[in-house]
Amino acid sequence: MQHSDALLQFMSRYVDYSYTGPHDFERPESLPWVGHMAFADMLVRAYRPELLVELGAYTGVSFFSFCNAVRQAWLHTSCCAVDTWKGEHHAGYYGEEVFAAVERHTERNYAEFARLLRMTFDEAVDRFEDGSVDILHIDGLHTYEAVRHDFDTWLPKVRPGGIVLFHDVVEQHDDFGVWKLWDEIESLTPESCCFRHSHGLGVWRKPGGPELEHPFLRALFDRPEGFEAVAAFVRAVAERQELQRRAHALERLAEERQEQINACQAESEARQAVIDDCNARLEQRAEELRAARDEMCERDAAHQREIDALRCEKARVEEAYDRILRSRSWLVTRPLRFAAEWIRKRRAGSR
């Protein structure tokens, strides 16, 4: 009873459990270890380990995760994460952005106890102790040829009764092999489970060492009954978990969606107000020229009665010369005029 209510208690805590590393997992290569994330600290604070080897931290979700606990539960654990972060053909390859990133996040949060070692896993085997490792992770390249040369160098490292965690446990599909790498060793100990979501999750616990006292770890190994029950709980946390990631992604693109709105709304607003500009200038130019048309109307009228009134001054000037050449005086003084008109001209030609 009293094992059932401290276990109780203990995953009481991970009901509301979120990540409040500084990692951003929404990167999709981010995502396949995500579900594992509470587990992992459940089992560094059930466990408090000693030290924490990591073989293939890629851009940092799981080691980030256990480095995460230990500070938070303020444990005396040394945590290291073994990678040349080049990549390899299942994780795909990539440049310097990836290791700057993890380097960077390492020594803003957890310089005091975690350290990266960028080489292989066989160069960095020796740098260990027999016996010195108290949790190992597995996940580099995930061939059944190389997980198994990962596990059979490294598990002298491990210390009787440590831990190793092996990733993707339930992947067949390709050249993907550490399916068959589990089904070989789950065997050997009867401490051994495997939690089949987020591409699964194997938990082998070395033999040897001492009774397990936490009642965590207790039911963790505890099949079926207890791991069921612990397996049920740690997915139930992991779907919490990928629910609030998606509501948050769908959170952020409604952010981001607004945002282009309003964008949109100023650039309208804007354009609307060069369009109202142009238009007040338009209706300033029509007003202009209707002025303009309006005053050359007026001229256009005034020259028409200038026109009007020469043409009327013709009329009568024309009207006055006809009655004059129709008058008697200018029939009867026409000989004279036809006479002084021939005397001029006889004087301009004797000159």
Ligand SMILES: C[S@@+](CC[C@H](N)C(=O)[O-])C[C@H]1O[C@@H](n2cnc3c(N)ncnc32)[C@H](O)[C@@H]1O
Second form
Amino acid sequence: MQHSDALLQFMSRYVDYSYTGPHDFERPESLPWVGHMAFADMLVRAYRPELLVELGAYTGVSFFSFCNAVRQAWLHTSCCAVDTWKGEHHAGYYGEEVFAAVERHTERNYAEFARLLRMTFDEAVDRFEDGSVDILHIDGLHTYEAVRHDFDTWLPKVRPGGIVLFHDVVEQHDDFGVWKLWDEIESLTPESCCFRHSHGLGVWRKPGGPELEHPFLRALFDRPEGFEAVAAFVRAVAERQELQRRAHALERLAEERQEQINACQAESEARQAVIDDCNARLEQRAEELRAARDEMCERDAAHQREIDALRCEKARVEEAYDRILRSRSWLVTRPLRFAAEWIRKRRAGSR
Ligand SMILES: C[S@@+](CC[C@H](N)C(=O)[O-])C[C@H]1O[C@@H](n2cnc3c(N)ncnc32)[C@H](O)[C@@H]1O
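I've shown you the form predicted alone. Could you give me the structure of the form predicted together with this ligand?
And the full complex, kicking off with our chain again.
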């Protein structure tokens, strides 16, 4: 198989790369290294290290990317992470829960080949034999003095031809100084390259090793063409992963919103039921009031009819009385009524 075909075949598996690890990539402390996860996988599979050491693991984004590649490729690699798991002024200081989560995840998934050394880098360095480390990832404190010290103390531990990775190599703000160390050491070997995305990752091969055989590693250090092609691909994979992360975040947000909408709908349905119930009761009350009003109207009408009838009766009686008063016999008997009245009064007076 030709070199370029082998490289294409190797890279093609990463076209739809997506890492499923323990990390919640919504948390900002998980993000800085995320763009290099696919590269970590490529490097481990291509280099097939016997011993990989990481200085500065924090939540384990980079460390578990290496471990994941080792497990999936069935390699006989020992992975070791060194960290106080206390933090420092660039990453920030954090609590015990971070180490507890990293330890739990390591035990569950990578117990056969991964070790956590909870101590300073200086305390750990003598536990490793000179020339024993195949891949060293330096990601501790990022001041020039700190990273220079870590590089100088750990370089003897790296096998000739071994790989040293430096994170945050393009950050030049505040007291970040990895870029300065990178400037100083890049020219010490023809086999170095630097990814500029995700805060920058410098890849530096310690001089003196055998010629590289794997097409990916050869392309990596074949500058400028080979590396530019690899870097463009790695960046595209990282961008795709970032888009996927955002898409998942948006999906989660959409699900949350849908749940809120469902809750609002349920609430509005419950309120509508209350409103419907009130409306029904109001309608029933209105019906009762209409019935009461109709009954009162009927009673009023009956009373009015009675009043009218009484008025008619009264008019009839008055008319009859008038007729009597105006009749001839009444007029003729008038003296008699006077006389009868006079006698009645006299009798009453004599008593
Ligand atoms: C930038 S973080 C590591 C990020 C990690 N590689 C990732 O993928 O997210 C740096 C870590 O290095 C640790 N650290 C810094 N200097 C150290 C030292 N001299 N000894 C031990 N740990 C150190 C800190 O505790 C912190 O957890």
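What you see is a predicted model, and the numbers here were worked out from it, not measured in a lab. Residue numbers count along the first chain shown, from 1.
Exercise for review: Would you pick which one of His303, Ala270, Arg257, Arg326 lies where the chain hinges as its rigid parts rotate between these two forms?
Suggested key: Selected hinge residue: Arg257.
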